[in-house]
Each structure stands twice: as C-alpha cells, then as structure tokens.
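In structure tokens, one chain follows: the form predicted alone.
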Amino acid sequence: MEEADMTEFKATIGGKPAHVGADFAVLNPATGKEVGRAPNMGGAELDAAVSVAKAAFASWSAQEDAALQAACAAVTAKIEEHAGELAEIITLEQGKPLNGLGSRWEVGGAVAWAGYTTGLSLPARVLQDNEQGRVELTRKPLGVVGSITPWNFPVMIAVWHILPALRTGNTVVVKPSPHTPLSTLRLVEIMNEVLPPGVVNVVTGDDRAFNLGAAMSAHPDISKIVFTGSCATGQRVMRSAADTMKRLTLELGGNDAGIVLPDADPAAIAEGLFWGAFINNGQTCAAMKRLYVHDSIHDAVCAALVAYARGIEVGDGMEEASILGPIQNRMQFDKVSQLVTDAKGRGKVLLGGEPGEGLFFPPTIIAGLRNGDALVDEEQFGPALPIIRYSDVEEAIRLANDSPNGLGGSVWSSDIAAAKAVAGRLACGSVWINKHGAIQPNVPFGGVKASGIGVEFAEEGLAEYTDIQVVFA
C-alpha cells in the first residue's frame, strides 16, 4: 500500500459507515506527510455508537457459547486474511518498521491472541451440591464495552480489548488514539463482514473540540471501560467513571526496573537487555524504563549493550532494511528530548543522546544516573534508557521498588534461584527473568500501585468483561 493510496476512513456504526461532515488529517511519523484521514466525531456519533451496541447486546449476549466463540474465530481468521493490509497501515500511521519487531509482529500477536481468546470459557462452577441444596457460580456479560486504545500498539491493543469482550457476550465502541486511528478503523471494519450489525462499532476524534475518551467514560449506557494509557489519563477515566459505578480494566504506565546481578553475562544478556528496552522504540507500557548493574560488571554490561545497539538501523518503517521507526508523535519526542537533555548533564552518554531529522531519535544509553534524576524517575515511553551502578542487591531491590509504578521488572543472572529470590521482592504484577516484557495470552498481565486495575488475558483477564451471579437451588 503506497502513501498516495490511502485516502478517507470510514467509521463503522451499526455495522454501516457513518457520515460525518468532518475529518482530520493522520500523518506519517517518519515523513510528516498526510497519510489518510479520519472521521472527526462527536457526542451525537458516540451516543449512536452507544445505542445501537446496546440495542445489539439483547440478541448478542443471548447466543450460545458455542455461537460466540464460532463468531470470534470468524474475527480472528478474517484479521488474518487481512495481516498485510493491517500492517502497513500501522506502519504509515504510527511509524514503526514493518519488519522485525514492528508492524508484521504486532498484527501475527493480533491473531495469536485472538485465536487463544477465542478458545477460553468460562464455564458454570458448582460451589455445593449436597443434602443443603446446589449452589452455581454463573458468569454474565455486561453490556456495552468501552474501549479506549493507545497509540503504540494500536490494532494488537485493540484485540486484547475487543476479543474478550465478544468471547463473553459483550458488545463494543472502540475508540482509538488520534495519532493512530486509521488501522483501527479498518479493522472495525474488517471485524463487521462477519459479525452481526451493532456488536463492534467505532469512533474517532482528534480530541480537541469534543473529547470522546471522556464522554465514553461518564457515558450512563456504557458499562465498562477498559482504557491502555498513561497513569493520568487513566486516573480521569476512574474519576468519570464513578458516577454510573462502571466496571474499569485500566493498563496504565510502569517505569519498569531491571536489575543485572553480579553473577551475570554481559555478552549473553546484551541482545534481550537492548530489546526489552527498546521494543517499539521504547514506546511500550511493560519496557524495560531503567536498569540497575551491579558494580562488578557495570561497564562490561554498558559496553555490550552499546555494541549491540549499534548495529540497529533506524529510518523510515516503510523501508525493508529498518528495524527502529521514528517516535510516533511531536509531543512524545519532546519529552523525550527534554529528559535526555536533563540526563546529560547528569550522566555519562555512552550512546546516542543527540535528536535526528523530525521525529527521528537514536537509541540512547546514559549511564552515571541515579534514582532523584528525571530520566530514571519518569516513564520516558521513548529510545533512551539510564542505567545506575549499584554496589549491594538490598539496595538495588529498594531503588527498584522507588516508584509509584508497578508494571513489570526483571532480574538478569546466571543463577536462576538467586534471580527467582529477587524476584519475589519486586513491588510489580508481572517479573521476568533473563528477558523483559515478554507477555503471553495464556498469562494475566497487570499492573500494582499506580500501574492499574485489573488484570488482561487468560481466564482471569477474561473474567474481567462478565459479572458473577449465583444461583441457588
């Protein structure tokens, strides 16, 4: 798909495109160029989005089980049959490679957790069945499901919302990032070839006259939200949403801590350090935001890591031979800038460290920091990672857990006890060992302290769409 093909999205609504009098442009990250434009919607579309979802959710939510999961399956082969479309969309809009861990990636993740989502239940649970009576545990959907999605993953993350919703008799109004609504929109579409008309609907806006996210979240007919987002924004969506007592999924920002013991690999470990910080350019919830070396091996870590960067090619998503794309958007690339500028004068740069053309930024490396410094204390959601020296694991433990975040960690040595004991200490929802970031469909994923609510896949993710009701007979 070339630049000069993509044109105006439609929004679906009701299982139709919806007119809308206003748009707003998308641009290409690594180019600046418009690349399509979206519907620029309001509070009449998302009161229609709304409404026919609830009017879809009466004959959705009574389908069989069996019903539901033949229709997710549906969805999930249709994502597929649409894999390469889906990828260079993301990539035109959100300015990651298609190759690599970039666009290609994201959309087979996209399939890969829906079609695991589409084979889980929930079945009925006998908690009695005695001389006393028989008691059932029984799970019902909800209703209307909001969705909110970020800029970073913006089809995968879109799945890992819509999925489980459908799986349990859920219907849907997704409404994706500004930045990144194109794919979203497409997929809505694609969704609704094999789905009843009102199930999946879609809405887009550019936020500024009119700002969905928040009528979403105070909207009376939706039940729940599940928001992907930033520790901010996701603290408003609680706030709106306590009036009508939605139930709230919310994945929000970590500044997740590595620590490398002293009994460690430098050259083993260089390749996974690099990626679980750097995946999608540092533009990633569960990333690894800052690490901690044990003196010992503090700059043999620092040298290997930096060789290993070095060999990264970092341009234009579109081009074959790019591994790192440009940071998505003006706003991020700022704060980026501002924190490395700050960290420079604090640390030592060891790579990188100096801005490129427009939202180009080389992956950086400050080491020299320490906990108190911007760079380590703030999620920088970008392509620049501190790294402070420490000298005793106790204290390594405690500035790891020196953060009102609490999304993943991960401890790096060649003793697995030794990291598991570690482990253990870490004030997070998710610890990895030997790796960073690594989430599974089949695992819950969620955040402690101010990282969220909530938990994301697996049984106990989808759970999390359905109300329980016992029966007693």
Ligand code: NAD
Contents of the next structure:
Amino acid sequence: MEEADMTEFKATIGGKPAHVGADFAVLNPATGKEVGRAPNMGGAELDAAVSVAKAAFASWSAQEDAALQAACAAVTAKIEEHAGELAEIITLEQGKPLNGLGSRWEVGGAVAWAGYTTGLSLPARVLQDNEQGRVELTRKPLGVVGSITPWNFPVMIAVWHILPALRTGNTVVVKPSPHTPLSTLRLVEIMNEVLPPGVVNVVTGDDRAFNLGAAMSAHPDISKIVFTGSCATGQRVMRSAADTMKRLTLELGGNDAGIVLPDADPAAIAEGLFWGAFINNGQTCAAMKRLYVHDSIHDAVCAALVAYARGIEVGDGMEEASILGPIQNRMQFDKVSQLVTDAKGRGKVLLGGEPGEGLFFPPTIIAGLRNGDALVDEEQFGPALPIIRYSDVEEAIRLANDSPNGLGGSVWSSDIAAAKAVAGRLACGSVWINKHGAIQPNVPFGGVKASGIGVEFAEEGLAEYTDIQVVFA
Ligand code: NAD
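Show the form predicted together with the ligand, please, because up to now only the form predicted alone has appeared in this conversation.
Complete assembly follows, chain above in first position.
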C-alpha cells in the first residue's frame, strides 16, 4: 500500500493547487493529535472555484456522451488506484477502522458506485412520432453543481455527488465537512490527474469566520446543490437556494426504526441487528436508531444482540484488530453522552453506557425505553441503541411512524410475506427485511418527510443532475 502524504493537503481550483494564507488543523479522533491541515478559505476562493467551474462547463458539457463516460471511467480507475492511500486518510481523520465495515470498505464502495454510475445513461426519448409531429425529450446538464458533504463517509458521499454530476455533463465545486476535509482534498487532486482543469474543484473552511456552505447555497452561479447532512442545515440550504431557484437534492438525517415481529429467530437476526445499528459507530444516516421488539421474544432478542456486541473490538482504527473506532468529534460525543445519561435514568442499560477514553464510547444498548424518551425521539448518530418493547404490531407501526423523519426502516421476521405487509405501512424511503441500511448503486435512495428531497443512485438519481428539454418538430 502506498503511504499517504500527511503533510500536504492542497485545495484544487482550476486544476492547480490553490494558494491560501490560512489553514486549520484536522484532528485524529482516536488520538486527539493533528493529522494534517486544510486551507481555510473564504468568499474569494469560493468565487474563484465557481468561476473556473463555470468556464469549464462550456466545453465539458459539449462533449459526446461516450466521451463523458470515458472520463468517468478514468476517474473511477484513479480512485481505485489510490484506494489504500484514501482509506488511510479516512481512518486518520474520521476514526473508522481500516478493517471491517470501515475505511477500506468505504473506498471500495466509492469505486463500486463510481463504476456503476459511469455505466448509466439517460438517452433521449421519443414521446410521440406520428402525423401530428415528433416530440423528443432530452436531459440537459445544469451547469455548476455545488456538493456539500458530512463527516461520516467523506469519500463515498463525495463520490455519490461528484460522479453523477460529471456523468451528465456538469462541473463541480465540492465542500467537505471541516471535520474531515483531507480525504476529499486528496480525492479531488487525484481526479484532476485525468480531468480537464476546472471540471472538479474543492474548497475547504472551518465554518468559523466564513460559512462556505451557506455561501454556496446562495451563490448565483451555482445551479444545483446536492447536500448530505443534518435536517437543520438542509433546511437552511433550502431557504437560501430559493432566490436563485437552485435545483436541490437533500439527503438529511434519519431516525430509522426496526420492528422485530414475534416470529423472528433471535439468534439468526442478532448480527444483522447489530450492524444495522452500529455500522460506522451509528454515525450513519440510514442506521437503525430505534428497535421495537415484540414482548414474546424481547428478552431473547436483547440477550442475543448483547452477546454478539460483546465480541466487537473497539480501538484505534489504524490497528487491524479494531472493528469500531471512536466517535468522530467532540460535539457528537457530547450529544451521545447526554442522550445516554438521560436514557439511563429511564431504562435499563444492557451493555456499555459509560464513556471511554477521549472520544471513545463503547457500543451501548438500553432497553425499557419508549417514544417520548430523547434517545428514542432524537437522532443520536452514535453507538447507543434504544430498545422499545411492544405487544401489538399495530402499535409498533404507529410508534415507528411517529417521527418527523422518514429515511429508512426494517422489519425482522421469519415470514417474508408478513414482513412485507408491515414494510408497506412504514413511512420511509427504504425498508429492509431482516437487514437494515443496505444500499446499492442500482437502487434509488432518499428520504420522505423531514429526511430530505430527491433521491440518489440509479437512473432516478442521475436524472436529478439534469433539466428536461422537449423539442416539438
Ligand atoms: P451538518 O449538517 O452539520 O453538516 C453538513 C455539511 O453542511 C458540512 O459540510 C457543513 O460544513 C455544511 N454546512 C454548515 N453550515 C451550513 C450552512 N448554513 N449552509 C450550508 N452548508 C452548511 O451535518 P453533519 O453533522 O456533518 O452530518 C451528520 C448528519 O448528516 C446526520 O443528521 C446524518 O443523518 C446526515 N446524513 C444523511 C445522509 C443521507 O443520505 N440521508 C447521509 C449521511 C449523513
């Protein structure tokens, strides 16, 4: 594996390193030590990035579809070539282990998504061709796409935003989270080895003196924002996008419920329940964030889940033995700690419950909770799962749907038909049976209610990077 260069992280604007006077430190959540420094940019750098992206759009969008596809294939190959280096940077700045469902898995996912998106196309459609005339529908790129990403899957989510934008003929300015900017800086540098200058640019800032995301959402020369992050920030993006009528894809927070039906097999589902909830330490939009278990098997499910969870190694992500790492940042750690402290007074701690060293927090499972308790109602986005006992399936469905969010949900049962019937009644964008959170590049993914607007992935996701034009002949 090539060694990642942890000293030089430069923003790429117009195909060249951007020179900025100021920078900010990025800390390793496992050790608290500095991993590297990212440029601290403001409005002037953002304007420069948007301006070169706008200039590059003319020739980029004028290419034949096959040329766009070839360029995306070259970008995919570059990411794959640098997979080991990118994984190492992700682990150092994000905290997730190299191993397991960690950073190598994240970069593997990024390569798979990039490759699949490269192969997609949105050909023109003939809507009518008769004696009254011919009507053709084509899909046109939008211009400059602004991508704003969170800190949980920095490379995979950047790829989810950038590749469909490029594939459809748009140019991009991407802005990573101040918590995890380094892997995105390197990703864009790598992409620029095979792309014309200005097609993909990156800006980074610490969100203190100047909020780049807010400025992007209002920028007159950005045609679309694709945003992945919290509901509150997504709402801000939507408000400030109104004046320039930006197209929006908003992938926001979730508070996904899992419902275990009475006929489920506790031993068979324990591993799936654990990873459904604790993938990336629970810092996953579509992780299972509340678990409703039928009274008749409640204790057996809790015992099987706790037994599985006890075998999970938590530690510094650079150690091959670690399967889960620390919480990514202090703000999130404090939020999880507060929710767990509150829940301890209301329910029964089955596992964990006490913070560890630094930003480490062990997998925590608390039973005896109900809707109305903060750990159930709020998005914890961390390694703490509330379990709610129920006795009537109708009641479980009502409680699962009693949330402003609607990203994902799951039903656990030995009877697939019965599980599907419950699945159809959950108010969310994706429902999984006997698993949770599995996403695929060929399947549209998005939330309903406060969890967002629009979808990503597959043809439906690709279409969101285009406007429709119809020609009547
Ligand atoms: P966040 O909303 O705090 O930040 C997201 C991004 O927005 C960052 O890049 C941040 O710098 C930027 N930002 C800050 N202020 C802004 C403003 N006023 N205007 C525009 N952008 C601004 O979210 P986070 O804490 O980084 O991520 C965690 C959240 O993301 C969770 O709620 C999680 O569920 C959600 N998420 C959703 C999905 C999904 O696909 N639905 C995927 C991953 C994460």
